[in-house]
Structures are given as structure tokens and as C-alpha cells.
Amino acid sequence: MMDVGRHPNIKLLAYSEIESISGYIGNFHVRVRKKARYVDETQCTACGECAKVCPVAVPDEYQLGLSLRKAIYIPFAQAVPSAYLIDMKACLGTNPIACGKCAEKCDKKCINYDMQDEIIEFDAGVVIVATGMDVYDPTELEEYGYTRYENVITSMEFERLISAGGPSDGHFIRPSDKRRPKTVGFIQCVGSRSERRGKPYCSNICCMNTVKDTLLLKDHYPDVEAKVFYIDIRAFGKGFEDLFKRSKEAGVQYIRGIPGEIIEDPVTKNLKVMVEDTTTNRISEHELDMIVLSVGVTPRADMPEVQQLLTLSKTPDGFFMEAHPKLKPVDAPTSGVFFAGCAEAPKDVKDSVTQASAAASRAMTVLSAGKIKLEAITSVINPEICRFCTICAQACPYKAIKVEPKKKSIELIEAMCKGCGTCGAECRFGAIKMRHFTDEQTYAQIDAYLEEDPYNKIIVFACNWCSYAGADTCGGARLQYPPSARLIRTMCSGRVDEDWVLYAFRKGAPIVVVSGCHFVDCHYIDANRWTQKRVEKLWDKLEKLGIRPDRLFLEWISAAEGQRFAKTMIDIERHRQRVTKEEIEYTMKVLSEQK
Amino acid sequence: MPDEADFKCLRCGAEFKLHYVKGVIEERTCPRCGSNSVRLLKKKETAGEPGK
């Protein structure tokens, strides 16, 4: 942090919040609120005289409330800039009660109670999102008694207790009587790998954090007995298995089983747990002086705000989704935005640093090139046909379309367009054309497929990234699917226009299938939500026209789901066989009249 | 139960309840056949029903 603070090419805006980010790759415009510190950071020498005289004491957030800080404080010892700030909510200030002791004591006259937030605006070429994570709050797990039992603490609190800069100056004590505990238990997977409470995913870091903690404990206090209750120890990674072995060799007991409950002795404040060791199938009871809950990692509570700022998408576990898990693991789906650290997924320090270096390199490739390659497949808007209804702008997952209905102006920012084509499918006036995936091209494909023997064909619209690739996987695996299927590739299922589906029916298709990525896999953030909306509307429309809605299918098939593709097509072929010639002719007639 | 609605699978014909909040688009899957062609069954309006 010191290096960052001193670097001539890095401007560090600490104690600041981003208010808005507009623009696109190479042309981001950022508006930042630099919060008032009430202390001139350029003059403050962090002598600490002000804090000595401050009469207000509040829980210290950095020490997780295990100690107190003053209303004028430094957030933590290594904070950059090394300057004090005033917590105005806690400060007595000068009004209505005149305190002002810190201002009186400050020789350099750094303190200014009237300081205001400052708005800073600047341009940026790229943005790196490194917003970090939160830790799971185990209060809801009543059986563990966290916050009810003083000697049940979290792994984060343990870190503070054992740290030389912690609330007890590195003396390891238990909260109830300030004595050094002789037996310490660690319960793993608290808030992780749980479908019911907490998070269903593995938090990645807790096993090795506990192994490290037990080694620290044994190094400092060899007489302390440490017991780890676990489901399984995930010690993958360089040197981790070795560290785990060292911990066991140091005398730490690893017991494969998670206690169902912690019971506190009201007199001694000791904690009792019963656990079934699944390696021996024996139930054992343990009395411990202190229990550390090895809590998992959760996405930050303010992620929705960041998500909105940069039009990002999230995976089902709540972390930000990368553009591609293997090929673009640090890129966001929005061009010019990159990820570093736990904002993208739970990871340890080494992986965070690796990803941060990769994100910096990716950022530099964009900045040093000076120009970017645009997608060849983008939308083109004809403003002469456009009625400025704004539906295209609403549908665009990248906010690449700027419409001003009052001024009758519309603009597509090509640098932001990724070519999903959802705008084109939503436009009811035909004002949007998509390069290489035009209506005319698609109609020509439908015509060609249905030119001969249309009643025995199934028209399948398949998205490039998932369903079409799923069909490929199916073929590559030599899985059989009915030869009646005729695939039409689109970049995204969001491109499948309502008129394309109706056109296929009008031309005699007995069945139409619209397929795309599962919601979590959508390569265009959330474009396939529009597909679902459109298909749902089409089901209603078909029903109103007297056409069976179950002649139109919607299927989400990923690139790896070759088997699912085959099964889906076999099932749908059975439906096709049940569609009568009379039905098809009726459909063709009704839709021709509609046209 | 609140936030639930009746759905019908267009592929296998199964009828079931799924989480549903009006205006919220979710990926829906038939619990029987795994199809995503899952259609909301709209309640038929009856004369005596309040608010109709």
C-alpha cells in the first residue's frame, strides 16, 4: 500500500466512493465523492496527540469491535495515507456541545470541522473492479451460540486476537475472563457448503486459513491443545499439503465431523461439543476453552451498486461473472472492465495477486494499443425508420443505445455493442439491422430448410455460444438426434425475432424450437431473459390464433450438454410426429391472413 | 403459498408449482422432464371473485 501511495503514476483516492461511471472502453468518465476527513491529510503527521485528548470512544471496526477507538482515528496502523480522520457521527464537535479538544491540541492546525465532501471527476480508459468480499455472519446459526457465548469467536476475530497489532497486543486471551485458553476448537465450513443456511459454495480459503492459524497457535503456545472439526480439508495448491502435514505433526488434532451444537458451561464459560468422527464412527465429547468458527466468504453487500455502475452480471453465488471462465477469466462482459480478487470469486492472497497482475496486464494491453478492435457483428440503426420508442435501449444489456425521444435522436455506440441482436429482435419497426444476421438471411435459411417436405422438419434457433455448441458436442460424442432438426445459428437467443418464429410456422414448420444459454451462462449479460419474455408472449399469441402453444419450445442447453441436446430433440421429435397435416395447413392459413 | 404459481410443461404436460413473482424473469425447469418450455397457467377469472 505504501508503494501504491508513493507511486508517481498512481493517484490514490482513499475514503472515497464512486458516484457514477459513464461511457465505454477508452472513454469512461468517473465521478467520485471524496468524503470529508475533517483533517487535512496533506498536513497531518499522524502524531496521535489529537486522539489522546479525544473524550469519545466507540467500537473499533478494524478490530471487529474487540477494542475501542476514538472519534478521531486512523482506520488501521498501515493505512495510506497515514493521516487521521474524524468520525463525525461520534464526534462531539463544537456544536451543540463545544468540545474541539483535538483542534486545540493539533499544532499543525490540520483539523477543520467545516470540511465538505469533494466531487472529483476524471476520464479513464479502463476500470478494474477489486471490491473484495464480506465474511459470513454466523449469528443465524443458533446452535453455535455466536454472540450468545463470549468464547465463541469467528476466524476473523481470532486473527485480530492473535495479531501483534490486535486488541490484546498479540496476547492470545479468551474474551470471557481474559485468560489464555488451553484448548481451542476450530469448526470448519461455517456458512459454506450449506444449501439451507449460509452459502452453497466452498469458500476456498477457510481450510488453509485454519491450518495456518493452528500453526501460529502452536508456534506461539506449544502447550495449547488445538482441535479442528472438519468435513474434509481442501489443501490443494502449492505447499498447502505440506502445511497441513506440518500442522498435524505439530500435534493439532483433526477430527472429521462437525459438531451439531455448542453448549456453554455457565460457571466456567467453557464450551462442550459432541461430534461423530466419521473416520472411526465414534461419538466423542470435547470440552474447550474457546471455539473458532471458520466462517466463509460472501459477496459484498454493496455489489448491486457496483453492478449497476458498470452493467456487470453476477453468477448464482452472487460474485461477479467473468466474460469467459477459461478464456477471459479477468475480463468483465463489459469491454474495458476487469476483475481482481474476491469480487469475482472467493480466493486466497496468492490467487488475488495473480489475478490482479493479470487484470493490470489486460488493462495495459488496451491502454497501450491506443485503439480497439470492434465486433464485426454489431447492430445498425436506421434513424429514418426509428420511432424512438426506446425499447431497444431497454433491451440492450450493455446500454450501448442512447435514445432521446424528445430530440428524436438515436445513437448506437459501436464500441459498446457486443452483437447479441436483442435490440433488433425487440424493434417492432424494423429499424435495426444486425450485421451478418439480418432478417433476410434468416428468412432465406428458413425458406431453404422448408422448401421440401416441411411437415417433417423441426426449425431450431440455436445460440452460437451454448445451444449450437451443445449440438456440436452432441455430434462430436456420436450421440444420435433426429434428422428432422434443422439448426439456424444466431449469436444469442435474444436475436430470435418473433417474426422469425411466425414465419417458420407460416412456411409449414410443424415445430419451432428456440434455444440458448442457461441464464447463468448468458454471454450477453441477460439478453436471454428477453428471449423468455418473447417466447411467453408468443405462446399466448399462438393460443389466441387457435394454434397449439406446445408447437413452440424454449430450451436452455449449454455447450457441454450434448446429451441434453439429444434428449430434447428426441422428445420434441415425438411432438412433431403428433402434429397433423391439417393443423399445419390451418396454421399457415391463419398466419398468412395475419400478415 | 405466496410467490408461487401454477405452471405447465409444454413438453411432458406436467403441472406443478414454481416460484413466481410478477415481472421477475427466472429460468424455469420442469421437475419431471427438465424442459424449459414451462408456461404460466393463468387463473380463470370467476364472476364472484373479489377485485374482478
The other form holds:
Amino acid sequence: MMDVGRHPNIKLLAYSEIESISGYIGNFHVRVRKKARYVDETQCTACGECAKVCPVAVPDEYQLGLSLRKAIYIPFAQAVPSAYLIDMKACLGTNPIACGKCAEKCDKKCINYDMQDEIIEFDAGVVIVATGMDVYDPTELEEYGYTRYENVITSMEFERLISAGGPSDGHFIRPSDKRRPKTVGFIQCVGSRSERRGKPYCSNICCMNTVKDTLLLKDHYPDVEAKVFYIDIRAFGKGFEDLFKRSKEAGVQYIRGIPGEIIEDPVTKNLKVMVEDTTTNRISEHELDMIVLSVGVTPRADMPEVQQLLTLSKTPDGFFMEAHPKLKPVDAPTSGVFFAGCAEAPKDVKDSVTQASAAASRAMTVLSAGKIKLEAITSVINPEICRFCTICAQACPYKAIKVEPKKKSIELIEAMCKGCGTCGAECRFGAIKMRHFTDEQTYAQIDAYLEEDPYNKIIVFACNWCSYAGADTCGGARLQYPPSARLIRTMCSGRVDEDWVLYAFRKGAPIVVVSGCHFVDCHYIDANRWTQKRVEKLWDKLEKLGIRPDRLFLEWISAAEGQRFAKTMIDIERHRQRVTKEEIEYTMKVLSEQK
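Form predicted alone, following the form predicted in complex with its partner chain:
A lone chain is what you will see next.
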């Protein structure tokens, strides 16, 4: 961080937050609120005399509340800039001045209680999102007694206690009596791999973090007895298995089983746990001086704000979703935005550094090009037909369409358009056409499929990234499914126009299927939510016309679900066989009259 602060080409805005980001790739406009520090950072020499006279002491966030700090403080030892700031929530007051001791003590006169927040605006070509992660708060797991029992701590608190810059100057002590513990237990997967409480995913770093902590403990205090309670150890990185072996060779006991409850002895403050060791099929009891809860990784609490700023997608786990997990692992769905670190998924330091380097390289690829190339699948708007209803602007997941109804103007920013086609499907006036995947091409495919023997055909609209790829996975795996399915590829299920479905029914299709990405995994952020609304409207319309709505299917199938695609097609084929010829002819007649 200090190298970053000294770099001539890097402007570091510490103690700041982004208020808004507008624009698009190559032309982002950023508005930042630089919070008032109440200390002139250019004049402060970090002598620390002000903190010595400050009468206020509050829990230190950097030390996770294990020690105290003053109301005027430096967040941590290597903070950039190396200057103090005042926590006005903890300060005794400045209006009127109730204390003022820090200002009186400062020889440089760099403390200004009237300092205001500063708004800074600038342009940027690309944005890299490296917002990091939070860790799981185990307070809700009452059986572990975190916050009730002083000697139950988290793995993050362990790191601070054993650190030379920590609250105990690197001397590992029990919080209850400040003595060095003789036996320490580590409980794995706290807040991870749990469907009911915590997160269902593996947090990636916890196992090896505990292995490292046990080695640290043994290096500092060879006589300390360490026990690790685990489900399974996931040591899949380079050199990780060797570290795991070193930990066991150092005398650390690994017990395959998770304690159900922690009980504290009210006199000695020692902790007792009972655990079923699944390797020996025995229940054992352990008395420990301290217990460390290896807490999992969670998405940042402020991710919804960042998501809204940059129009990003999230995975079911809550982390940001990349444009493609293999081909574009650091690119966001929004062009010009890249990911680094745990913003995208839980990862260790090595993987975070690797992804950060990749994000920087991708950013330089854009910045050095001068111009960007777009795929020729974007929308084209005819302003002469447009009624300026703003539906297309609401439907666009990338905010690429700007409509001003009062001025009768509409603009498509092509650099922001990804060609999902949701706007074209929602436009009721035919003012939006798509380059490729046009209406005419789709109608031609439907005609070709239903020209002969339409009663035995199933028309399937499949999105390019998931459902169509899922069908490809199914074929590649040589899985069998009925030959009645006829796939029509679209960039997104959001592109499937209501008229396409009705046209297929009008041409004699017994069944129509609209298929896309899983509801929370849309590659176009939230375009498939418009698919859901459109299909629900179609179900109502078909029912009003006396047509069975269950002849229109809506399915969510991912690229990896080849077996699911085959099973779905088999189930739908059974349903097709129950559709009578009279039903189909009635549908064709009713829809032809409606047209």
C-alpha cells in the first residue's frame, strides 16, 4: 500500500466512498465523496501527541475489538496516508467544542473541526472491482457460545492475538485471564457448508488457514497441544498437502468430527466439547483452554450498492458473477468492468494476486486499444416508429437506452449494448430490430420446422449461453432424448417475443418451450426476469382463448445440465403425446382469427 501511495501514476483516495458511476466502457464518470478527516493529511507528521491527550477510548476495529483506540487515531500502522483522523462519532463534541485537547496539543495546527466532506469527480476508462469480503459472524450459533464465552474466539481474532502488531504484542493469551493456553481447539466450517445456518458453499481458505495457524502456534509454543475438529481437509493448492503433513508431524491432532456444543466451566473458564470421531466411530470428550472458530467467507455487506452502481450480476452464493467462468473469468457482464479478489468468489492470497494481475492486464488491453470492437448483435432503434414509452429502457439490463419522452428523443449507446434482445421483445411498436437473431430469421426457422408433420414437433427457444449449451452438452455426452424437439437459438430467453410463441402455435406446434439460464444466473444480469413476466402473460392469454396454458413450458437449464435437458425433453414429449389433433386445429383457428 505504501508503494501505491508513492507511485506517481496512482492517485489513492483513502477514507472515501463512490457515490455514483455513470457512462460506459472508455467513458466512465465517477463521483467520489472524500470524507472529512478533520486533520490536514498534508501537514500531519503522525507524531501521535494528539492521541496521547485524547480522553476517549473506544474498541479498535482493526484489532477486532480486542484493544482500544482513541477518538483521534491512525486506522493501522501502515495506513496511507500516514496521518491521523478524528472519529466524530466518538469525539466528545466540536459544536460547541467540549474538549479540543488534540487541537491544543498539535504544534502543526493541522486539526480543523470545521472540515467538510469533499466531492471529487473524474473520468475513467475502466473500473476494477476489488471490494474484498466479509467473514461470517458466528454469534447466531448459540451452541458455540461466541461472545458468551470469553475463550471462544474466531480465526480472525486468533490472527490478531498471535500477530506481533496485535493487542498482546504477539504473545498468545487467553482473553479471560491473559495466560498462555495449554490446549487449543480449532472447529472447522463454522458458517460454511451449512444449508440451515451460514452459507452452503465451501469458503476455500478456511482449511489451509487453520493448518497455517496450527504451525504458527507450534512454532511459537511447541508445548501447546492443538486439536482440529473437521469434516474433511481440503488441501488442494500447490504445496498445501505438504503443509498439512507438516502440521500433523508437528503433533497437531486432527479429529474428523464437528462438536455439537461447547460448555464452559464457570470456575476455570475451560471449555468442554464432545465429538463423534467418524474415523474411529467413537465419541470422545475434550477439555480445552481456548477454542478457535474457523469462520467462513461471506460477500461484502455493501455489495448491493456496488451492484447497482455498475449494473452487475450475482451468483446464488451472493458474489459477483463473471461474464464467462472459463473464457472471461475476470470480466463483468458490463463492458469495461473487471473483478479481482474475493469480490468474485472466495479465494486465497495467491489466487487473488493472480486475478488482480489478470484484471490489470484486461484493463490495459482496453485502455491501450483506443477503440473497442463490438459484436454485431446490438439493437437498432427506429426513432420514427418509436412512441417513447420507455419500456425498452426499463427492460435493458445495461441501461444502454436513454429515452426522454418530453423531448421525443431516444438514444442507444452501442458500447453498452450486449445484444440480449430483451428491448426488442418488449417493444410493442416494432421500433427495435436486432442485428442477427431477427424476427424474420426466427419466423423462417419456425416455418421450416413446422412445414411437414407439425403435430409431432416441439419448438424449443433456447438461450445461447445456458439452455442451448445444455443441449450441446447433452449431445456431446450422447444422451438420448426424443427427436421431436426443434431448437431455435436466441442470445437470451429475454429475446423470445410473445409473437414468436403465438406464431408457432398458429403454425400447428403442439408444444412450445421457452428455456433460459437459471433465474439467478442470467448472463444478461436480470433479462430472464422479463422472460418470466412475458410467459406468465402468455399463460393468461392462452387460458382466456380456451387454449391449455400447460402447452407452453418455461424451463431453466444451465450449460452443464445435459442430463437435465434430456430428462426435460423426455417429460415434455410425453406431454406432447397427450395433445390431440383437434386441440391443435382449434388453437390454429383461434389464433388466426385473433391475428
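Residue numbers count along the first chain shown, from 1. Just so you know, these numbers come straight off a predicted model, no measurement behind them. Only the largest set of C-alpha atoms that superpose within 1.5 Å between the two forms is called the rigid core.
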| request: Classify P346 as shifted (yes) or not shifted (no) between these two forms, where shifted means its C-alpha moves by 2 Å or more with the rigid core superposed. | output: no
| said: On a rigid core superposition, would P333 pass a 2 Å threshold for CA movement between these two forms? | reply: no
| Comparing between these two forms on the rigid core, is the C-alpha shift at G476 2 Å or larger? | yes
| Per-residue CA shift, D453 (Å; core superposed between these two forms) | 3.0
